[in-house]
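Only one chain is shown below, in structure tokens, and it's the form predicted on its own.
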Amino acid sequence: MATMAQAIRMALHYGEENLGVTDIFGEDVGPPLGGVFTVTQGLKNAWNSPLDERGIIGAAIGLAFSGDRCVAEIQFADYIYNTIDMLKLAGNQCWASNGQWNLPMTVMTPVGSGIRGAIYHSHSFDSMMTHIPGWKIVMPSNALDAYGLMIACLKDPNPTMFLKPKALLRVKGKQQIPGEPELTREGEKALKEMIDAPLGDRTKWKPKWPAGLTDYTVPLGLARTVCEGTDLTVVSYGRTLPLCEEAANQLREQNEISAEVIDLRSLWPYDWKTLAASIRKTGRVLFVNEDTEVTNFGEHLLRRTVEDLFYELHARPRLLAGTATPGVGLADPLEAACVPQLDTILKAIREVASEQS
């Protein structure tokens, strides 16, 4: 079973071979490291850039303007903030040119908590990114979706932002990626030997990519119903999605609450049709993510819920998000207090399910 990091790597390899990806670059993206989280290990078009986030985004814009399809990585989302003006310029080119100019570029960056990264390596970027028009934005919660969403990004003619939840990059998928070895321990070991660089000297190492990789694509803007329920809807993405699924399973097994869990997958465009249908069915909704609660993307979804579905709600819609603090704490208790955890999600689900209109 591939991890999310391996899944993204295989998708990028497929992009090199079949989708015209000519450059994959960023800090430590090329050999020998292949990215801080090994997402670009073994890719033939991967190269190391200077430690310069503005230079990385600027180079991606230039390559895309020339017609080259490229993938640029910002090593951690915490350091993408000094490129906001450039991201805005990239996002408005197609609109400003009335569709005449395309920028086939993908920017990927690790986001969120979960690795004890403290104040310099734990920030979220989803809410901030959704404030920049002209980009398609995705955040997967599992390996198969990571593969399919990356393929979709690589096919898009305009800028795409691939947000990698760093806490999930080492998590193994439960579903087989088309072309990867079979879902057994032997298959898992075989994949590791094929595409994971060995420790120590890597100068002569070359990956042996699975031959059957396909263009399996998760369409941008299509949510996934993870589990069905009748009492309330829980909408999430990225790191908090598996926690929401676990909470829903616990409550269902206890015959306490039947929660329907939806994985948004794409933040823009997003699948309002699926969300609205579920909220109409259950009459209650909880939005969960780990970005700071003030001007959170979940607040937009909550506002639209109130405007479109107010008279069909049985309780107030609720947002559970990260605390409005300048950073995320280093110590385990501090990090846990800054972002939603399983216990806080369970508590929020119970509160929304029990509230009477």
The other form holds:
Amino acid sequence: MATMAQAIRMALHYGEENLGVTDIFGEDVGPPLGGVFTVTQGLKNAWNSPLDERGIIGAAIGLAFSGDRCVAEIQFADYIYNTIDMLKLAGNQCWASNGQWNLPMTVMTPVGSGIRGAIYHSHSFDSMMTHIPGWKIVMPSNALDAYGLMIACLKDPNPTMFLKPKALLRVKGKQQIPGEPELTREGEKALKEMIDAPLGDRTKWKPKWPAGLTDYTVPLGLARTVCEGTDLTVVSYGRTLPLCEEAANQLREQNEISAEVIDLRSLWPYDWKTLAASIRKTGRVLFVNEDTEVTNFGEHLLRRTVEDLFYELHARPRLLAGTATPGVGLADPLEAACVPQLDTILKAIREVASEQS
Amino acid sequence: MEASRLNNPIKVHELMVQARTLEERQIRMFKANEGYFWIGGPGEEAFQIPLGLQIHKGEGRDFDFLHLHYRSAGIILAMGAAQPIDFIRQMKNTASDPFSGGRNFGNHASVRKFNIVPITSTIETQFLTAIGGGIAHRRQGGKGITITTSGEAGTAEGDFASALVWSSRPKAELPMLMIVTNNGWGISTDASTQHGEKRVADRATAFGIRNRTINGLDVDESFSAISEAMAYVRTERKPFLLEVMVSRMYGHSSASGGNLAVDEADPLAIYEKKLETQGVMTRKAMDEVRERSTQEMLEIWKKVRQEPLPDPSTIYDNIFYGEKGRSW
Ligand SMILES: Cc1ncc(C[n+]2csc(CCOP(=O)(O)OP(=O)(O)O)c2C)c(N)n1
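Previous: the form predicted on its own; requested now: the form predicted in complex with its partner chain:
What follows is the entire complex, opening with the chain shown before.
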């Protein structure tokens, strides 16, 4: 019953031991803190960098040029913006050298709302990031996928961006990660005692990693059909995915709507095959994410839907996304109004499912 | 001393001439509409050749890594990491351009076999990527170091300060040779109007980083200063900031015309005068070297002109390593 944070931590540990990860670094990533969301606690190659985001991405690129494999963290995606040209640089080095150089590096950063993070701890980054070719980009919605996607990133020879939905980092997984203790209360407690740093003095603390961790991999570019349905397709990822799943369950239980929910997981490359097959089947689609709605990645998926599947649609394809406001407001009603919630998702699903052409 | 063995005046002269005539050919290509943007290093040869000759060259972490500025052809030629035809091909953006396959500007080299990472137009980002090279070299130990170069205007970017901070962290110093070629200009902006510090090199002092400013118009001064700085970085595994005063003989780039700036010093002329005075080479012999090299560049150009441009169907190739075509 690892949380997403623990799952990522275990994947990074597996990477250090088996996949040649030499450096895991960023602001407060090393001891004593092990990351502001505890994702890097106890990792042997984790270290604290200067408070310098451009330096962090530059160092990652340089390490990758040198043939080392690193994971660099930007503490919050809100602070990744001053590195955009470094991300662009990382993304174009293979293309610019016509295939000579590759950069085996992973950048991870917490994204999105859900922790009352106000204007500078709530940004999404999926739309910006998908504007930067040359990266593979993932965003998990549960602990098991977080583990498997991280392993996939660590095996890839290209720059990979691992977006961590911060609202889900403390959510416990419902599926067992191969090697983690039993999904019972005792198992959960055991894992915590093994790999969570104690409060207070940690100078003598060492984690005890579960012995049987594997290279369980979620291949990049593969979506997951969360639940099957016939009335419409709902495509989401990250924080809004569990909300879409819950909405679909409610509507199914009420015998109202049968929604097929797809977790995109990889934003680039993305699994158009799975999406197209589902949209063809249902004839209706709703894309849901919480990034600002203008020039949103979901708009690209809408374009693809319109261009490839227009004559197979029974209703206008729709996007439910965050408001085009300069930030996510702090007060409860403001945050709720800025990004999709269960009620707005339910409403959007009903609209798309009931529209008559 | 290795430096004195490498500092063979006849060889250095030949390489300086090669670097100069290569740039002259590229400028002519621009003017004849046989190439697009030109930017390069005429005026820096007396520093570039001594640097290139002293690189511990090879592929991988046991050797030096180079994160270079866009005026660096002379360094690369002196290393023997690329030939003039490679640069002419990139200037002509032919499919045969080995650095970028016709995708990037001239003098934006990339040679993986010699640890020369792709030269990028983005000012000063090489001081950031060099940090990672330094970290890898620190861990590796041995002789290899990370070398990065930039102009002086670019040192106003935070990236320059980043390199100073990251390379001098206590107990985590990085074996980085940071070089600033100071030509006194950032495109049209006079350095004296933007820099309150007396010397760019002084900025390293606050970090305890050894530093020095040298006359990069003088081959022998460059040779020994680079040799000393390199020996320190290689053995102490600590950073060094070297500021090299150079000239900018053809203006910033083709955007300002690519014309000879008569008031800029010519390090090749200075060196030739020295060789002549010391009786190392005669004027006639030096003129012959120049004529031969100029002719060689012309022949290369004639050959490259016939070569095909890249096939547009390759545009999606190598976005990801080893992957061809559009994947989505
Ligand atoms: C980040 C960035 N900003 C601006 C430019 C445009 N630009 C190209 S060269 C240059 C001046 C650079 O001057 P300096 O660092 O002294 O190097 P020099 O060209 O004189 O060798 C500028 C502003 C750029 N290429 N990259």
